[in-house]
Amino acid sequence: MKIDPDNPAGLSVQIAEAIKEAIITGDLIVDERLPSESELADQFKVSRPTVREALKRLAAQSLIRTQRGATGGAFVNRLSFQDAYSQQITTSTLLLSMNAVSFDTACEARYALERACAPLSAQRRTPDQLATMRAEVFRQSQPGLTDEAFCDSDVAFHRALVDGAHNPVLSYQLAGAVEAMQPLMNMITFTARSREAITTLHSRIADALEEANGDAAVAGLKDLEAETRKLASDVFAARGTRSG
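Please provide the structure of this chain alone, in the form predicted on its own.
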């Protein structure tokens, strides 16, 4: 593992990337103990604080874990999908909030992925996951529900739909769309949306999943996407009128 002192990227960033690459290629395996801070500092010819910062970066990505004691140190972590979800959500949130991804692009990706989940969920969802969707539909119909609570319920409904596919790769890919993109979508559209229309569509989708009808679930998601896009278009048009 080597770093380039002339590289504009910081030394700690380069060290973290070098160790990450060693993990990806299998040069460092799961549960293997990394060299000590002193050994890494000598290897990379940097200070121990620089190595410490690199290790913090790797720990933040759940790539390593630290243990105290005589047999402690930094060890290669066994990364799980659950560990990776929060990073996916954070990244998606940042991309949207910084306008690196447009609303239309995010909306298209989210519903395309969710429609891929729907036929699988129709066949594989558990009674508990269906019960969660039903409970959220009921919750969304309550007149005193705040916008924030409606958003939370919306996320919970779609999370249950996605997890009903029992495909961790799809669940991971949709973590950003459902957990991060959808709340932002709701923030954009909540002033114009009809809760009744959305709740009715959610109920349709839940019915389709209960009946193991993947095609009907996909159709419901297509209508939900059309509703979301229409609301967003109305909101953006109104904002343009006010700013003009």
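I have the form predicted on its own already, so could you send the form predicted in complex with another copy of the chain?
No partner chains or extra molecules come along with it, only the chain itself.
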């Protein structure tokens, strides 16, 4: 772990990188305690605040956790799927909102990824997950639902579909894609008729998964993608030029 005081990147950045590297390479293993801030400051020949800034960087990425008290200190954190989810969702949301990603592009990506899950989900979905989807379909058919509630239900439906694949890596990867779409979806006001079309397609997809028919589920998702994109293009067209 060598630190160059003249490196323009900054001392705390270098220290953070060094520790991060040690974690990735396995030099520091999960739940291992790092030296105390004072000891690290001595080792790296810097002051304690500088070390602290480095540790904060790592804590922001859930790479370490800190604990106060006599036996406290910084510990290498086991990155949970839950932590990874939330990081991914934040990153994806910002990426989409800051880079003027078109609705079509995001939509295409989302449904392409979901179609990847569908065959697995058709084989493995639990009765519980199927029930969740049915319940969300029912909720979506209720009149008087706000747009926001409809979108929430939509996310819950798709989440159950993805989780049905029983592959945590897939679920993790898709969490970002599905959730990050929500702000874009919320820009759309759904008419009663368009809601009905979507709900019907959801129902069809649930049927396909119940019958363990992966191909039918994929086909249903394709139709749903087409419907969603058509709906969005209508909305954006009606609003005039501000579709960016």
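Residue numbers count along the first chain shown, from 1. Only the largest set of C-alpha atoms that superpose within 1.5 Å between the two forms is called the rigid core. Owing to the predicted nature of the structure, the values given are computational and were not obtained by experimental measurement.
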| property | result |
| --- | --- |
| C-alpha of E39 off by 2 Å or more between the two forms on rigid core | yes |
| Did T90 shift 2 Å or more between the two forms, C-alpha, core superposed | no |
